[in-house]
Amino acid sequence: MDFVRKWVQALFFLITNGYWNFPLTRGIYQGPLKVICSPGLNCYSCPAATTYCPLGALQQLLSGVRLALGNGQIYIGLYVISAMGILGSFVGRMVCGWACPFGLFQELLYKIPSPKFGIWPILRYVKYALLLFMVILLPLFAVDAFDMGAPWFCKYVCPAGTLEAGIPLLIMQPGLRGNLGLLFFNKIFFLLLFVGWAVVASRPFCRTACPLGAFYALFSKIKLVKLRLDSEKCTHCEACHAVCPMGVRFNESPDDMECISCLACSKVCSVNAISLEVGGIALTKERPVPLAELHPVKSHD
């Protein structure tokens, strides 16, 4: 499963950047396309991006609606929290763990040979503020004197942006080199902190500081896609806490906000608790399970 989960992540990878006419035109692609919103994190302004970035959509949605109120405009646009409310609803994070890019380009970092770190848990809080404060409540009331607001979040801190989008813009218009300032080197700390991090611990941004996996997290309780616990077959053995990629403990937490559905804990599951359903109906298919395992003999010490 985890090969053909790498499959659909080069999938989602070429439909999202498809524009690979960007060298001869040296700019980002502004086609029809760029209506539809992509499932996971990828720069509206990548010069390959054939999609818009639900988190910059989300952040300019806001920060326009001071001025719109302010003419009169009643009328708010929310077809970009309704496309990520439907993926939400259905598949929840398993977005990060299929169909994002920057998750992807985590995963192969974190194969480079090195030691290898955990990260604290309390570091997982991160994200939400950032959702809260730099996605939401700042576009959204620290304006202008236009009643425009800002998007924070891809303008100071965002390293998906700064890596599909910055730098490949920097090579290819060199006119822009001479505009750059403390903004642009404060992104690039951002993120050269997280490739750095992304090699011995894994996917460290997806875990502390995406607000996009913030925001799907909020519909794990209710997702139609997600990963089922059968608590009768489980043996407490602990094999899947050592495989996640994401730190959860799923024979604890069936239902954890940062399961991206990754399936690595099933594929390591040797008595077939842990499935992948929708709506209640499994997909996956029960292995057949050792003797041993059924029945383990038990010590008498």
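In this text, the rigid core denotes the largest set of C-alpha atoms whose superposition between the two forms falls within 1.5 Å. Computed from a predicted structure; not experimentally measured. Positions refer to the first chain, counted from 1. First, how it differs from the form predicted together with its partner chain.
After superposition on the rigid core, the Cα atom of residue 68 is displaced by 2 Å or more between these two forms.
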Contents of the next structure:
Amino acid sequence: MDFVRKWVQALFFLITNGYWNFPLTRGIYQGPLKVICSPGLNCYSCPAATTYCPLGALQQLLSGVRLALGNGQIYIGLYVISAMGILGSFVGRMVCGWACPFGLFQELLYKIPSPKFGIWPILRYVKYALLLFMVILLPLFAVDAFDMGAPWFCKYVCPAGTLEAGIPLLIMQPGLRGNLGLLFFNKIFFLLLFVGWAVVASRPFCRTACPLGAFYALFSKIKLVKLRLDSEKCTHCEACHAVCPMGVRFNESPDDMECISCLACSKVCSVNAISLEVGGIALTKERPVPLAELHPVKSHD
Amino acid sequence: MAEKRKEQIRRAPFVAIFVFFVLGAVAISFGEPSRVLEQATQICLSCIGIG
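Return the form predicted together with its partner chain of this protein as a structure block, the form predicted alone having already been given.
In what comes next, the whole complex appears, and the chain from above leads the way.
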């Protein structure tokens, strides 16, 4: 299944970054496909991007909401929230595991041989604060003299934007290099931080700082496609703990907001207690489990 | 003897999907997609740390 997932990740990477004419145009794609929402984090200023990034678009709309309303235009982010909400209601954070280019990038970095470390669980809440403050409240309320806000998360943090758009555009358009300043080096700092961290820890950006993952996580209990634990079969062997790239203890919290439905846990579950369900109906065909595995006999040695 | 669990369809995801589709329809009626397209086809220099 991991093989299939890698191909799906690669496919989404190519679909959302399918404008291969950019070396000739030295600009970004400007066609009609950019009205479509990218499911994962994929900067729309990336020269190859064919879709819009929901986080970037939402911040842009919220930062200009006063001007838009003043002009009688009701541009309050409903279109973007609707797209994110539909994706979240269908698959939630499965997007992170199967369709996010930056998630794929971190997975590849984690394959580099090095000492591996865990991530302090409390850091998972940072991304919810980033979603609330840097994606919603600050773009909406921290406005300048012209009633314009700023896309705070994109401007000060987003490492995907620096990697996919900032660096390629600086290479392609030398004229932009004169504008480099503290802001860019701040962004480079965050990019290097998360790249280095992703080598030694699994998916650190997804787990601690991604506001898009935080939004999708809100749908963990109600999403249509999710993993299900059969508590009668589970022997609490904890094999699922060791393989989870997000640090989820699946047998203890099957609706965990961190779960990206990558199916790594179901692959290692020897009693087949973890299955994929759609709207309450099991999707994966269950293998018969020997009775001895359901009720293991403890040795008294 | 193991009793086969009766599977029930969950309604919550369908309600959520419907609500967000309605939101999207409202947004389209306001013309918001054209604004999103306009923004997404321009390089956001401040977003990528250059401006």
